[in-house]
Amino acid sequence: MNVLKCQNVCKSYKNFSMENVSFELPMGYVMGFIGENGAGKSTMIKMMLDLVRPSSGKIEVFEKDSIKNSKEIKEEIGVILDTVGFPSMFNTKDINNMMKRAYKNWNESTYWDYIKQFQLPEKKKYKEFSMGMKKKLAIAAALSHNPKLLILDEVTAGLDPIVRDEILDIFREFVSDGQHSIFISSHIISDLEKICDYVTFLHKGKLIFSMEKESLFDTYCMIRCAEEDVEAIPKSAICGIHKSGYGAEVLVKRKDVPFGFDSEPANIEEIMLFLTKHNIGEKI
């Protein structure tokens, strides 16, 4: 079962267009959603949530049309958006009272268990919370109505490494039974590498790739060599080059690494940069 399926999704604004974006997320897995600012990531998330309508194409959530079944779908989704918070004067009790009116499956016991686990104060006002406390509270709320899917936008942004690691552990536990999934957009690529099974890369409104993380690592690798040695690498094998005073870094298809060259694994951030900023042609 695909928990998410986007088919040829397009969206046009005055100064931006998204063109024929398609990808699928199977149940039980985590998909990392990457791209530069302005790539269209937030627009795609808003379309999944039926906050914005596509110009064309179709989005299915739990194999149901995201527009026709919007209300039903939202009952089974936990959402954390980077730009959305709680009322500034609310405390954790106020938020509990608000959320139990919003969701049929709201579980107060689960909510208070998370509040205790995160060591969040019960009487302190939301506006007085630190960034880390606000993110933990958002996670507690998102997980307390038994969602099958989490849709997360920059949920670990602005947090120190210890808090980020704690949050990633919670997400790992969430999907561990194979019956829950996560779609997470983030600029912190190292976090995505730790938890994602799939990676979807959007660049200037166009889909660059959507594939399993391990397949991505099997597809690309890096060659670091002297600048003059680049000439010995077949142009058909090169996906991107970055030259500096220290030599050259070359992203190549792993299957095309020429004899005599040593290759190294490429991380997601390198693949992302070399397929766009340092790209020399359509080698994707």
Second form
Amino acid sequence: MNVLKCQNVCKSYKNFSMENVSFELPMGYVMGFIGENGAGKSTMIKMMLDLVRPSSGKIEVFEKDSIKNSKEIKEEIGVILDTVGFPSMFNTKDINNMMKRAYKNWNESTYWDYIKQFQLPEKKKYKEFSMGMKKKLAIAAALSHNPKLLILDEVTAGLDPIVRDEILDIFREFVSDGQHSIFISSHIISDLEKICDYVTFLHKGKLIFSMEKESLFDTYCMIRCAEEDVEAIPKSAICGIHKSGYGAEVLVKRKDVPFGFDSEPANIEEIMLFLTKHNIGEKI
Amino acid sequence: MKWLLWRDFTLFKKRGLGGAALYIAMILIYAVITVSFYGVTNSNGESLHDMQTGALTCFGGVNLSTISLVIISFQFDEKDKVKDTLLSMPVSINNYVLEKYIFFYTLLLPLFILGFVSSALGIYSVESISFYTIGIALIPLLYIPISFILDSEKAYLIIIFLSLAIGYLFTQYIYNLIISNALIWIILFSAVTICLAFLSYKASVKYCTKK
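Now the other one: the form predicted in complex with the partner chain, given that the block above is the form predicted alone.
The next block holds the full complex; its first chain is the one shown before.
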């Protein structure tokens, strides 16, 4: 079963357009959603949540139409947006009172367990929370109504590595039973690399790829060599190249690595950079 | 939708002087002003509480202060950037928008009640109060869609300007023309208000997620 299915989704704004974006997330897996600022990641997330309507195409969540079944779907998903927005005058108790009225499956004891685990103050107002505390509170709220899918937009941004690691552990635990899934967008690619099973890459509103992380690593690799050696690599094999005073870094398709060159595994960040910033042609 | 109403009223209460306390104070001031003028006449023996004065007070004066307090709630929400978070929770866009109208009208209810009481006591004529009620009812219908299309700050300024302009034009030029056939005009204005309510709601739903 696919928990998320986007089919030919298009969205046009005055200075931005998203074209025919399609991908699927099977149940029990984590999908990382990457792309530069303005690539359309937040727009895509908002379309999944029916906060923005697509110009054309279809989005299904739990195999239900995201527009027609919006309210029903939202009962079963936990959402953390990049602009976490709880009322500034509310404290953790008020937020619990609001959430228990909003969600049918709200579990107060789960919520308070997270509040204790994250050491969040009960009486302090939300506006007095630090960035890390706000994110932790959002995570507690997103996880306390037994959601089947988490949709997370820049959830680890602005957090220190220790807190980020703590949060990633919670997400790993969340998907461990194979019945829960996560769709996570982040600029911190190293975080995504740790927890993702699938990677979807959006660039200027276009889908570059959506595939399993392992397939991605099987598809691309890096060659680091002297600048003059680059000539020996067939142009058709080069996906992206970056030359500096220290030599050249070349992203190539693994199957096309020429004889005599040592290849190294490429990480997601390198693949993303070389397919966009250092891209030389069509070989995506 | 009930949880949204709970949220709005809880926040209104929590804002203290910026919310509920000031709101109650304004209602009391309005009541005191209205009642204290009752029976007061000028040197020519004319009542200071004629219909024009009443209508002018209603449209251009104390009510705007009260309404501005209601609008503060909308501005706080915008400042807190809560809209997307709330809409990502189990509520449809239609219900989210509808709740805004219900919340606004609930807080305007004391103004309507005071109007009716004033009328019942003979402080204002039934005609004056009818026009006043329609005028007050129009404010959320204009404010809410404008706040979605622009933002709450600009919508507030537009509403203040519109209210003062309409109030002035109404009392200076229109009131005397229509008062002889007041009932017809009241029915006509009510019908227009109902149509406007429908259009206002539709526009709010359309523009709620456009920005």
